[in-house]
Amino acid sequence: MQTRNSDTHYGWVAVAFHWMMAPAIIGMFALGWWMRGLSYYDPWYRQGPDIHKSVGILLLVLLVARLLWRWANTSPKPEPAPRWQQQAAAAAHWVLYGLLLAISVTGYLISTADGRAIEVFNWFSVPASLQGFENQEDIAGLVHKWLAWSLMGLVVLHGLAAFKHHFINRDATLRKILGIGARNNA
């Protein structure tokens, strides 16, 4: 598999970005949902949020790298489909990226509302530079929650669209992001 994308395939870098981020994003949602039920005396009360924040910062780094890679590369040509479907797919991808960025920003605002830096697995710290807004943690937390639910809804639609392309349209859309060559339909 080539490194860079071509008109017909994603390169291994784009495939790696997709498949590193996809399970991490779903896992972050599950962890965030689970953490909301923890009591103060639960042993995971501090460890869960520390993992969530650390992975969140690493996902933001991956997102920026992925967007830079996408900007510097061509994208495979879409499979034949009505123009509105191609436009909807392109818009959905950009909305996914926008939601990921907005979720990262709101997570940062929640985590740094008290002025403390975010420790990323004790490897490095991300300083608190935006804090002191009235009710910052509560407002950012509410927005973060609804953005995360919106993201999960779009992730489900994204997955369903990939399966539709594979099983109903029988085209190479899913195979491209799996890094598998085009199927012979003969």
Contents of the next structure:
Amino acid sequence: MQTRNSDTHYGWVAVAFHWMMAPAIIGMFALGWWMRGLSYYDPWYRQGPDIHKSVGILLLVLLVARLLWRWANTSPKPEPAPRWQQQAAAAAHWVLYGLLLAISVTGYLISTADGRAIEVFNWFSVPASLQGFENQEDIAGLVHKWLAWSLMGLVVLHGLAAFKHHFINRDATLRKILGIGARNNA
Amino acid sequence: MKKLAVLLFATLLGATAAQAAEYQFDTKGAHAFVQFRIKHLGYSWLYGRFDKFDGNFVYDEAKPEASSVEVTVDTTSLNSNHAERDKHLRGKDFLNVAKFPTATFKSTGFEPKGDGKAVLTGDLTLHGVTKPISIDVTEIGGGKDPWGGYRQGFTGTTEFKLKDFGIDYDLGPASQTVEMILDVEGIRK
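Mind pulling up the form predicted in complex with the partner chain next to the form predicted alone we just looked at?
Every chain and every other molecule in the complex is listed next, the one we just looked at coming first.
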């Protein structure tokens, strides 16, 4: 399997980015939703948010690396489909990136609103930068929540579209991102 | 004649001043504080405050029992020096400030106990619930300020159970009751 993308295949780097981030992103949504309901005496009351913040920062780093890799690279041509579907798919991918970026930034703005840094797994810490907006943590929190729900809506659509390509159109869209190449019996 | 008019005016002014005077909280100069404290796990005191509020009071040294107070607090201005905690305290688990952005206190009685001490009773509206509370008040001092005004200041403390105001997030058995520490300096209107 090649490192870089080609006109017909994703290289292993792009495949690795996709499959490292996808489960983490869905897990982050679940964790974020679950931890808000924890009682004060729950052992996860502190651990849940600590993990959520640490993974969030790491995901942001991965996202930036992924975008740089994408720009320094070609992307496989989409499978034959009506033009509007190809355009919608491309738009959805960019909205996914945009939402991920915005969710990361708003999450960061919640925890750093008072100037505190974010500790990433006792490994390194990210200092506060933007702070001092009135009720910054509340506004950032509200935006963070609704963007996360929007992201999940789009993730469902993205997954359904992949299955549609695989089972209905019987093309190589899903196989490409799994890194197993084109169908030879199609 | 002109002199007489001035004298009369001055007497009238003096007479009104000696009567129940109205005071505005000095929020502009931040000589008033609405603070709270609650035990953390039963191991220490956590302090917080509301940064935005306003109020006024009527106070007459000669007739203190006629005193009254009104305070309006912007609950979104809660500040406990920790953004994540403030967000939690403003949220639905506690003050639900999106739904209840203000808390108010309106006095219904003032009972002097001598020696500058008194008990102030009134209705506190917090989290959409109105309940009578009583505040132990101590007069700190009053008199002319160096800039031509007249000021009067008090400190007050009270406590109530969060549950009484419909806030039932469980912070543990030692953290059911919150204490309020209220310090005001009023400028005579």
